[in-house]
Ligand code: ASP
Amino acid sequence: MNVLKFGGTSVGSAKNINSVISILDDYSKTDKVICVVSAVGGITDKLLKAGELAQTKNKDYISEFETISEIHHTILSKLVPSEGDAISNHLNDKLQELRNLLDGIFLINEISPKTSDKLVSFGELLSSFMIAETMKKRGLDCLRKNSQELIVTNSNFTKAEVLYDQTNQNIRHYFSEAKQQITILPGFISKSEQGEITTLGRGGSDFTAAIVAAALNVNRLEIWTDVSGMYTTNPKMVKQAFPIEHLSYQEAMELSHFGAKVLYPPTVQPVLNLNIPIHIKNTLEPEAFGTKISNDSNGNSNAVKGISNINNIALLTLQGNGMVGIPGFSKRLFETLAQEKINVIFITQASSEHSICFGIDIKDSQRAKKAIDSTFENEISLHKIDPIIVETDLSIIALVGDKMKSHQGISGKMFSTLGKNNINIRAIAQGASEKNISAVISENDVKKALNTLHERFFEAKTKQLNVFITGVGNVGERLVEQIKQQRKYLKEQLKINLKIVGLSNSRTMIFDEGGLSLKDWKTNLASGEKASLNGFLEQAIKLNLRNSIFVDVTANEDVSNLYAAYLKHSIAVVACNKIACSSAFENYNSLKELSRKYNAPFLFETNVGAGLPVIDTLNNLVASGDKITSIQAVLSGSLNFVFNNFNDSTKFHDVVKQAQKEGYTEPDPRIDLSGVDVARKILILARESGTEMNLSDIENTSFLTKANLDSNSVEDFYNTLIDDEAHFQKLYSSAKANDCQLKYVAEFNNGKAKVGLKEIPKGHPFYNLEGKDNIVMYYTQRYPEQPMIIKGAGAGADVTASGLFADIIRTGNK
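Form predicted in complex with the named molecule: structure of the chain on its own:
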């Protein structure tokens, strides 16, 4: 004898019902089959909604009823198209009965739990009827038996308890005499001893099947649904979730108790004692293995088998000094909850006994508060304890696995993973059996928590980075192209799954939670929504994705003013924009602190030397205990270009013009020539070496004339360069006479920094610096005489983009 249960989706359309029938046909060729069916998918909810509308005197219940009626008629007409008259007449009669019941609820303006059960019972009665009749029509040896005549319960309507003695007897007796090869049973519904219709709780068809399987002690119970088994976590929340092949009964119970809806929690109990395995299978993909739940050893499986979540949780806290050391408080508390029939999902008590904290369904929270405050009225009035505290909008997430107890550090990993993603934990519980570690978190964080924990425990080797890029001009565009090119390599070689989730320029912005397609990104961006800096920030916060990274490829102060907001939401910031790091020390410092506090890396390697690893090397030296004593550097690609091309046969004015034309200077060349840009860079290096410094502390001896510096427009500036040609020629000839090259040098020595033009003698590492190259020499305690030297192209879109790219990857390793 086989017992198979098919859920709402499996019987949700004529097409799926045909798959069910073909599975049953196959099974029945070798053995008798009992098939338990749910209501057509979504019908139980619709019945409850119609009842609710009728009860509140809202006539929309009629259209809800009509939808229910139409769904059934449509399915039936597709299953038995030509010969459906008798069957559809019967369907109409049943639907009329339903309509009468709803009209009655409307008239009396009331729906008791008892009436509610009667109402929802129509769902399973209708589906089982349609399926059985279709099978008969197709010549299968099939009969429907109303399970209300088999399963007997108490009168706890909406979630009745089974009276097993009578139930088992009924089932055994009926099936010992049943001759048909296939029996269809409606799931979920039952009857009380008094003959009233009861139900087994939402999702209860699984339970019906387990009760029947246990009563008949069959070889296995099969639960057929719309997914290929019990997944490592809810597949609707985590794309990477995958089916777990084997689970123990305990693990399955824990996962389902903590929210894995695919199995109704009470289902395990009846079959567990008899060691009947449960197999979860996919009706839409019968060849998939699914999940087998049994007592078999799980082999070398993961210690953590699955992660589940329950939403709509309220956390209640009973606390007060009067509780310490006095027995009986928890007894009275939980007795009160039991009397109110409130199910407690989660409990923790601090070892100080000063407080007890427990989680319940949010819908019970006000009732619980009222009852508990009344139980402890006396103690509350004497200020021995406080009125109960209720917190809402919470969820419980749980890690489950039999073998977790023999693995150290799992809870540490769980909480540090959540902490790194700035997910605040309100309460923690770990059963003594250590099969389950659960935490209460905000409901807003559930998706992020499940994804990040899943990544940590099941995709140990891959990490997803979710990138939001603002500013896709020259450098930004190169960055997107580099990411596009490297994605496959990153995934395969570095196990990094890099997704660009948001993209913006100054005009438009686009987002895709699953990762933007980079094929036609420019066209897509052009037709995106209107760009807004705050809108971009808000979207990044709202999506609340793990490992989110904001990349600033602008030179805009308004963008850098938002870094703090990104960091406060644990979104890493990667910037080539220098403004934030060279702004007031307090601002730079507070961004660094936010980065530490919220575990969100703040990286700006490209602020100095474009793609050269200038800052990363400095950070590594400092982190490993070295001390920077001096930094000597040539940090301006534009000034290098100018002094490499200026000599006695060129004109200073012309060389600067050419530098600007070739894109080596800012649109206003005074920013480069005045040395401000270089001063900002050495400031950042000084700060990263641990010195508190501001731009105004940097000595800047300009090689420009007063007239150059006083010019009030770019044009005016160029004119003064022509006037002062002799001044520049003097600088050149002096250097030449000394056999030196002119280089614009930034220096940091013993806590002081300066920038200025210098004559560099032959043999010095700066002497032969070419083109737009940069060079940085670090003198440290470990490198006292021979400095550590970093040299290479210090400007250009491609190298800057690759520096940003390296920072993005670096955030993933932090």
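For comparison with the form predicted in complex with the named molecule, would you give the structure of this protein in the form predicted alone?
One chain, no partners, no other molecules: that is all that follows.
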């Protein structure tokens, strides 16, 4: 004999009921079936609401009743499309009984627990009637048996206690003589010894099924719902969550207690006592395996079976020096809570006995505070303890698994994973059995925490990076395309799932928590909401995604001023914008400190050499204990391009124009040609080598004329280049006469830095530097004579984008 229970969503529509009937038909071909059904989804709440409205003399109870009536008639008309027959007439009769009861509540202005039980019992009576009659109409061997004739309880209305001796005798006797293949039982409802209607409380339909299954000692109990079993975590918050095929009873109870709504632990106790397996199945996907709950874990070796959470938690702390070494505080505290009928969800106490911390439902927090402060009024007045401290807007997250005790480091992995994402832990609880490790965190961090922990314990070592990009001009566009091209490779080879979650240019911005479509991102961005630097930041903070990375592909000072805000929210910053790192040393140092404090990488490799590993190499040298003694470099791809293409047969103005057109200079070429850009770069290298220095400390010997430097606009600047052509030709002629090449060189020696145009002789490493290439030579204690040399393209959209891309990947590996 099979016992199956179908919940409210499973019988919530004609379509779903047809699925239920199909499942029961299949089962009945091989064995007899007992089917316990809940009320149609949402009906119990509507019944309670109608009763409450009637009690308060609000005539809206009539419209609530009419909604209930319409829902049932609509479902029945789709199941049995014949109007006016006996089934419809009987449904009308039952609905009229319900209306009469509501009218009575309205008239006497009162609803007792006894009346409430009678009211809500209509939900299961109506659903079970419709399902049974539909099956009979379709020729199935089916009969409905009213559970109130089988399950006997005391008179504790709304949560009656079962009298098992009489109940088990009734069930065994009835089913020993029942001939039908399919028996439909309404769940949740029962009767007292005096024949009064009672209900079994929360999870009552599960309870009904468990009582019947235990009484008949069946091979297993099946609970059919709208999900394919119990999941590794909440699938509404974590898309990668998946059903757990096998759980022990203890694991299932722990997960259910911590928010997995598929199972309500107290209601399945009858089958647990007899070790009857429970199988959770999906009505809409009957072929899915679901979750089997038993004493046997089926060889599943995973230490962590699931991650769960409870929201709406208040954390209360009783503390004070007067508690230390004094027995009885805990007893008085929890007695007070018990007297107020307040359930304690979470408890932790330090060995110092200085404080006791416990979690309760937030709705009980003020009542608890008032009662506890009253209990300890004398101690509080004597300053032996403090008034109870209440913290709200919290949640509990928990790792669950029978085998966690035998696996070292589970707690460490849990807390380090949360810490790396700056998820602050307010309290921790872990019993000696180690079946559950719980932590209290901010409710705002729950989604991030669940995703982060699920990624750590259940996914194939794949790390998701959520990227927000500001600035999608030339370089930004190339970056997006590179990410689009490499996403599959990153996922398969590097186990990195990279998603662009936000994009912005100077006009519009778009967001998608699940990852923007990169197929038509330009079109979508063009129709996005109005861009705002602060709005972009606020949205990144609001989404609160794990492993978030903000990428600045601008040269905007206002954008760089927001880096601190991003870092403070544990959002990594990747920038090709040099302004922040070349700003006042205090600001540069503050950003570095924020990066360390909030465990948010701050990477800016492209500040100096575009895609060249200039800063990364320097950092590795310093980290390994080497010391930089001198840096010599050509750090401007644009200036190198200019002087490599300028000669006595070209015009300086034309070469600079060409460099700008090909994207080697900033939109304002004065930034490059004035040497400011190179000064910023050598400043950053000096700082990264450990020297405290500001931009004003760098000696900048400009090769431009006063007219060039004093120009008021880009157009004016170009005009001065034409006027001063002779000046530039003179520079070229001098170098040619000395058989040298003109290179704009940056130098750092003995704590001092300078930049300027130099004539480089043959044989020097800089002499044959071509095109837009950069070169950096590091002289260190380990490389005192032959420097470490890094050389390659130092400008261009593609290489700059690749440098940013590399920094993004680097954050994923931290």
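Residue numbers count along the first chain shown, from 1. What we label the rigid core is the largest C-alpha set whose atoms superpose within 1.5 Å from one form to the other. These figures come from a predicted structure and were not determined experimentally.
Pro186 shows a C-alpha shift of 2 Å or greater between the two forms [criterion: core-superposed Cα displacement of 2 Å]. After superposition on the rigid core, the Cα atom of Asp716 is displaced by 2 Å or more between the two forms. With a cut-off of 2 Å and the rigid core superposed, Ile549 has a Cα displacement that falls short of the cut-off between the two forms.
Taking the core as the fixed frame between the two forms, we note the C-alpha of Lys730 moving 4.5 angstrom.
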